[in-house]
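Presented below, as structure tokens, is a lone chain in the form predicted alone.
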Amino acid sequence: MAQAPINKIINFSSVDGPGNRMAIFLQTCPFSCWYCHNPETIKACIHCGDCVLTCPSDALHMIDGKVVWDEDKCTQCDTCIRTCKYSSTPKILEMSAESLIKRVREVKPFIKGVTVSGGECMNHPDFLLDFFTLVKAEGLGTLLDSNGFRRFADYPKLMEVCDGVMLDVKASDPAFHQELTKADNSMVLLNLEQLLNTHKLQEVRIVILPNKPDENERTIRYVASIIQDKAPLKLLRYRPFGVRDEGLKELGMGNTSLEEMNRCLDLAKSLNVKDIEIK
């Protein structure tokens, strides 16, 4: 079975889909968003060794030219993440679907399903197919939290065992999306329509940015024109916690104002979006 780099496992989450769920975060992402709250998931470790020198608990070692993490010694102080200059972390577990499903079974009586996020989960589609097949066999739900950079229709077997996708739409304008994420958004917008048409769109998420009212409005209008009253919309308030220096420079240290959040909420309502949530 395929393996994937696991960044984090949260046994019980109430914010990663409906009900109590296990949330699993995979390493690596093709986007590099200004406001990324977990930028240490963007790149794979290049094994430079800088973090080994700063680890206060002796949980990191260079072995055969690679950084090796000792999970038992780790105190989760995140000194290694603060040390890393490459948007990565050495605290990664390479796991197969078979080994990960054992972790799921430990909490199965207490969860409704599993959500796989990132980084970007669709960087590892073969692993997702193996893992979701096992999860469905356990009678649990399966969701993806994705930026939509890959065409989901190209993975029909995966979509058969996936209940739905929580799709992040960063921006509708191609030029601003490129500035915001360092990536193209044409596939994201294509996925928005295709997921809706195949009843796999769990929800759409838009981060409402401070000092970018025109971009916020443009994205909401575009998304609303597609989903109308057929899918939930979640408006996420920008908060600067964990954001990289580039993001802080572009968006500032303050939260998006409540006035802008309410303006965007009213706009979405006026565009026939019925199921809207602000976070």
The other form holds:
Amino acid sequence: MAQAPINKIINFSSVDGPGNRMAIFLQTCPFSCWYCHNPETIKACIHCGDCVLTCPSDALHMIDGKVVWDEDKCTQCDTCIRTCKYSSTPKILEMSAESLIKRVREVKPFIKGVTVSGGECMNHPDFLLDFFTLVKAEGLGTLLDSNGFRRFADYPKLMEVCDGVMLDVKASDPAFHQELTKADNSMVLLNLEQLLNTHKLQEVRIVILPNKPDENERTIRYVASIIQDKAPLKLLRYRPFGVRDEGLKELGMGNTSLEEMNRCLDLAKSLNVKDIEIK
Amino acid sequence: MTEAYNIVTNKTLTYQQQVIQLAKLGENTDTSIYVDPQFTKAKEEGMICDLFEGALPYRPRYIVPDYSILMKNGSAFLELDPPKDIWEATNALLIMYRHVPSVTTFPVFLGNLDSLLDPFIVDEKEAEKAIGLFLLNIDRTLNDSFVHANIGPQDSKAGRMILRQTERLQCAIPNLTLKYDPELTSDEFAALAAKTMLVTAKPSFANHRMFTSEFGEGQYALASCYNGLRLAGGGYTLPRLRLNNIAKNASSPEDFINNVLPKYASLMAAHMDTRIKFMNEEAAFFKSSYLVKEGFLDPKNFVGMFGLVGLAEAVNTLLGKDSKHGYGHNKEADDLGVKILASLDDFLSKHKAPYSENSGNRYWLHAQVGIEKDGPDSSPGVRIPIGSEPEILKQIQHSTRYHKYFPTGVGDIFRFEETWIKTPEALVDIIRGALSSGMRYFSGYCENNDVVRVTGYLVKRSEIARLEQKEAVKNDATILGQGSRDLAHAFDRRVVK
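What would the structure be for the form predicted in complex with its partner chain, given that what you showed me was the form predicted alone?
Everything in the complex follows now, all chains and molecules, and the chain you saw is the first one.
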């Protein structure tokens, strides 16, 4: 069975899809967004060993050229994450779908389903197929939280066992998307339409930026023209917590204003989107 | 100066609170009931506590009348005809509440309010007004946090009105329980209850299937803090073993279970026997009260509640563990906790309880929530100490190993971040999972509410602030909440994010 690097498992989450869900965060992401709150999920560990030297709890060791994390000794102080110069973390568990489903079974009575996020979950499609097949056999729901970088239509088997995708649309303007994420958005926009047409679009999420009202408006107009009243839209407020210096330089130290959030809400409403939530 | 003088000159007590304390003082001058000197010694040494129940029980501790009889027959003693509309129904109940005694002098059970009131709902606007006024009257006149109402398990118009008005009023009283069964309770009603619980700290969720399997269909009620009692009956008496202190007298876990604990359990059971015999054979209550004569109560439905407190600290003392690595965090400690409860349950199954026909002629365990004077080294019942709680999943899984031993009451409390208010259906998922896994009673509230659940009862933070300004406040229990906050860190529960 395929394995995947697991960055984090949250047993109970009320903010990753309908009901109470287990949320699983996979490591690595093809985007590098200005506002990324978890930049340590972007890259795989290169085992340089810098963090081994700074760990105050003796929870990291270099064994056979690899950084090994001792979960029991770890106090979750995150010194390693602050030390890392490569947008990564040593606190990764390589897990197979079979070992992860055991964790799910323990929580089964309490949850509606699982949501796999990241990093970018679609960096590990083989693992997702194995895992969701097992989750479905338990009678639980399966959602992906994705940036839409990979074409979902290329994974028909996975989409059969996936209830839906919560899709981030970072920006509709290709040039601005490139600037914001250091990646191209043509596949994201293609996925937006295809997921909607195949009834797999759980919701669309747009991060509303504090100082780019024109980009906010452009993206909302584009998304609204596609989804109209057929899918829910979440407008997420930019918050500087956890954001790297590069992002803070572009977006600042303050939250997006409530005025801007409400302007975007009203705009989306005027464009016929029915189910809109500000978060 | 006498104790009476101190009561009469205390400016933080209302008139009503002074009357209650003076009455207790008078009761305790009597020595008719035999008390074993060994029991008195155990009490003085802090091994057993009688919860200041009084020397001469002139009524059972907790009374759970079957109010459906009032709806059907009215009451000859109270000179009330059966009510014909929502105003007469709520008025009849309010009148009767004044005539239902208990250890606090207030009624600890107000009825399954939605099933009592739903038949009278004709004009919904009028009914909602009546229910709002009814709840307001209860908070202002039955001013004690151990006054407790039930709703559910079925969804109803009256149930929804009670929840809406509960949220609007933001009162500490009455305590409220939803009898919850995922097969009988609609998801929508459960979500409304969960949202109300987050913003008002009530209702709590009771495991309807579990209680029904023990008491029979429609035969139980939740009273006072979270006490499971038989309808048309109640609880005779509730003393408690202070396990945290008792454990200090044992040389090993085996010594505790085989020698030390049985000694104190026997003393307490014998003390309960004496009091219950007195209540049935000598006190006037069961012979003369209209509640018995008119069928609101049947003495056979009463049970002696065998309380305990501080299991966590007892286990940690016996194993030499601290609270971060012991009970709730360690399999050996948790297993020992189960073994202790199993041994007490076994002891009770062999002790024949008097006048307890409908309870299998035995006493039933009760996980007592503690009192403010217990201090920080005595956790409520079987709970994990505040400040050492694991994540919510582990805490729930832990509780499910213990709750089955406590038909007369046990529960746990969770404090949530404000964001959960937006997703009450996610909270219902957790509660449903907890109850189906064997949890008996689930309480919750949001971290910054004015109304908060202390240990099993509710208080308003704003009332505690008034008490701190040396003002008298209506609610009897506010001072208990203040003590639990200061001495037992009861407001500092881990927050579920």
